[in-house]
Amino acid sequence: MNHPIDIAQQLLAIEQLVGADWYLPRNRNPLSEPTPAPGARAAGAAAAMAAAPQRRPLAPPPPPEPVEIPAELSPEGKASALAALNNDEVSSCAKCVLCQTRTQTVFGEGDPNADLVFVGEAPGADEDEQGKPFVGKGGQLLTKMITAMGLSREEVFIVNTLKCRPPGNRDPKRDELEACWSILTRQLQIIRPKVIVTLGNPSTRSLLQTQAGITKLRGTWQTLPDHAPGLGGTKVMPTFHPSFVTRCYTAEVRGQAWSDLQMVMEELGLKTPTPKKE
């Protein structure tokens, strides 16, 4: 185990890294914060839980058909499949309401041939036009919290379960997750990565199939069901979608979901990055 004045050490690292304190406690303030009283720190950060917005359960989608994707396609096969689903269904897709109201969808970005592929719910305003996934300020936190475990948006794979917005950003409905469904699992069937991790509820539930909710979930490895060939027995790890994280900024938040990204690290082998000398 790792003696807390070197972990301490390596999260300061990390900050003069990124230039973000995501992870780490707000206060930046040079007056002390009152000492809490005993229990009001989890009282805090129950409070924070009960005030963000909650979702109602959605039952997941049903298990596409079948696609079978040759498994050992090289990086360039990859990026032409990749490519070709795009052009061919996700670009012009009509498949549900959502093509009535959006500016353009969203594939999705990054290598593919990544080890680690990021889901999160659906896309934004800001997504919505321009056509990137997780481009807005929830997506610039994922963007640091990527950098954090070392690694870039070109190095992993971002994706959402929806490729349209919805208007307001309300929640998917059951027949747009379906209509959707097919795209994302053969997105991942040509992508194999060997980590997936989830952002957020209507993810979580969807890929795992169950009803239960990402504070339960969150930071235990879950096995992907067989929703196509290939897919079965992917490690999945369930997180806070960072829009969560921004809303409830509390250093247990923040704590919990470095955690998660940790042991990500931990399973590909990745190494805290060490800061540029100026």
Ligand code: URA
Contents of the next structure:
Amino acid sequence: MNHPIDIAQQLLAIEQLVGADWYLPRNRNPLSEPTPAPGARAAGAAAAMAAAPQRRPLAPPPPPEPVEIPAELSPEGKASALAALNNDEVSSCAKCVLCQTRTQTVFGEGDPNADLVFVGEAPGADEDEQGKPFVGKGGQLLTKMITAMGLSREEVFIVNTLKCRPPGNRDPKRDELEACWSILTRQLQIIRPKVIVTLGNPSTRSLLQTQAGITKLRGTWQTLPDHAPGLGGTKVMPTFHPSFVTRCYTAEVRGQAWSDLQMVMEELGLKTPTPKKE
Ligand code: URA
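Go ahead and give the structure of the form predicted in complex with this ligand, now that the form predicted alone is out.
All chains and molecules follow, beginning with the one already shown.
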């Protein structure tokens, strides 16, 4: 258990490092606040979610689908398997109506050999335009979260459940989730990360095949079901979607997201980074 002074020093160091205060209240030190009573955490987040504009109803999980199991690949093999999947199946995919309105597909990016994969929901307008995941406002916050963990975007892999933007950022439909499902599972089978962080409800519900919501599941270790051969048992940490954190930028929500990421850091043996001396 870290001493509170050590944690305070870590948080200050991260603030210097990433120039961000997403994990701290703007004017107060969360470490001096009383520990919430059992149950208050979920109640607080539920109140925060209720106060935030409700963007989307919950997406249903896609049904299980048998997928091929690639052999454990070398780092180079993983890179070329991902490139082949993108070129052969994703970039020209026409399995659902989203191909009619997208500018381009957004396959995902990062280190094909990453220990850590973040799974979001679907590209938005910025991602559709640039062809890269999480490059809009929510993406900027995700980048800060990754930096606070002592990593860079290039050292993790970032994907979405859907590879095409739903028009107007509407909810993904069931047939769209189903059409993209085998791509996501094959991406994960190729990368074989040690930990998957699901961002928000749709990716959490799809990958864990649960109807439980993010407020209940966040901050608790889950394991990937056997629905994806070769992936069963992979550790999953559900946390809030960065877009939710930007909309609901309270000390509590930021503190909860940071606490979830610290559990991931501990699992991966990552130390909180220290800023370089001027
Ligand atoms: N939201 C997502 O879930 N994914 C993105 O790539 C951008 C916003």
